[in-house]
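Let's start with one chain on its own, the form predicted alone, as structure tokens.
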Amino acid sequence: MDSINLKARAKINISLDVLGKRDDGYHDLSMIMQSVNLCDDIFIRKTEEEGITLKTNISWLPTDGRNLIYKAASEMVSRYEIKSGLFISLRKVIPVCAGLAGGSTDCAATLIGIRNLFNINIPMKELMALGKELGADVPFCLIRGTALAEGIGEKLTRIAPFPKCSILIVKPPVNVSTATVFKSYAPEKVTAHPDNEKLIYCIKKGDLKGTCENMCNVLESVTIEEYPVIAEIKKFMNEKGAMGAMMSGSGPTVFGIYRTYYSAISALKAVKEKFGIKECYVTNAFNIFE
């Protein structure tokens, strides 16, 4: 095999609870996360090369190090010593600073298309360490599905596949920096936690309505106060009959569930025509267990 096609998936917070600061800077979490069916697309192939290529579709992106597309490819070269060069190509769909993990989905995607296209023995394990270097979403992008992931993000306990629905996604023309969401981060202001016990429950039992009404983002007491707009499109969806909306992680996206995919079509129209945002997206829960 000289070459590898891979689906980088978004994910989003069903749930984020913020349990304190650690003394190395981070927070420790605790929190529902879900992949679902928006992605990248991002192509690998062996070269004669040395080195490592990366095209993107969008101009501005960097294709060094800065990526963390470009990282992972050079991780793995030094790892596991591949003496191949390495051409990346890069289609983004998921928004940029958007909450959605996009830059640590395609981290994840790259680990394992490297992996995979080199057919090299490494430990889902091993992977994921690998990942949580790269980045605190990594690893729940190498496993995705649905999962309770606590400490930074990195320990991970797979739950029950969330319940069949349509999922509307907005994310308005403001970049959100996570590193300054969480510096901001004050727990007086936070009026309601999440109860994830009770949201686990609600997702085994497929119980759509229950887990709407549960769902809980503690950072959106620190993104809203800096762009009431996400209140706004929260606001908007749940009067176009969402079951419930939210912020996705630190935002600013917002994401709204739907019992149907007509339901949430409609609402993206209206969306689109009421507060002119382009990054508009209908998409559904990517479950690996169906």
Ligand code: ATP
Second form
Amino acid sequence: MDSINLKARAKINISLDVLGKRDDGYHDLSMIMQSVNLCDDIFIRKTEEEGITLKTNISWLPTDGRNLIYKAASEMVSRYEIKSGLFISLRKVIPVCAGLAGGSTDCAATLIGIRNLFNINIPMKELMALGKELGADVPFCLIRGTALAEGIGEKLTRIAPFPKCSILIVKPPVNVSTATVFKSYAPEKVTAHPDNEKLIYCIKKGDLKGTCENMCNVLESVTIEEYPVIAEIKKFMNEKGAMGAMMSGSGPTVFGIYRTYYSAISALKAVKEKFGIKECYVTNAFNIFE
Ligand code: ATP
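Could you drop in the structure for the form predicted together with the ligand? We only have the form predicted alone so far.
And the full complex, kicking off with our chain again.
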């Protein structure tokens, strides 16, 4: 095998709670993460000439050591003494700096892709430890599906697959820095915290209504204050029939959960018309059945 194609899927947060600040500056979190079928396409090919070449359709995205794909590939090359060079092409679809773990999922797909391309015998546990060094969300992007993520996001417990639904994803055209959102997080401003045990129970029962009613993200308190459009989009999605709508991660992306594909598509059209936002997608949950 000389080349491999990979799908790098985005994630949304069904819940996000900040439990406290750690001595190393990170925060302890408790969140339910869900993979979705909105994805980037990655192609990796072996080359005779040495070195890593990364090309992408987004002109302003770095293609050197600042890109998580490049970082993942260099790590694999040096750790596992890979002799050939690599040509990697990335077709970016997942909105960037959006709270959808776009960079982390590209990173995870690259780790898996290189492992498979060179038939390297690396247990998942080892790949996850390497992934954690590259980014807190990378271990989840390696296991995918539905999981409770604790610690800085790396302690993962798989939970039951997400109930069947359609998901409308809307990324307003504002830039949010994850680090700044966490820095500005003030627990005293938070009025509600997620009940993750209840959410896990609802997901397990296939109770979509209960799941939607219990979705909660404490970081909305920070990002919505700065960008009220997030709250406006949530409200509008609910008016257009969403069973629940929430910000993902540190934002600014908002997602709405719809019972049917048709209701999600009609809400997408309405959102585009009202807010003039280009980055709108209808997708669904990517589940792992074990
Ligand atoms: P998270 O939800 O994990 O906080 P995010 O969706 O908010 O992630 P990303 O899209 O992963 O944010 O991008 C954050 C930063 O990472 C950007 O500044 C971007 O330049 C950089 N980056 C590095 N590699 C990639 C990549 N492959 N795809 C997207 N961004 C990347």
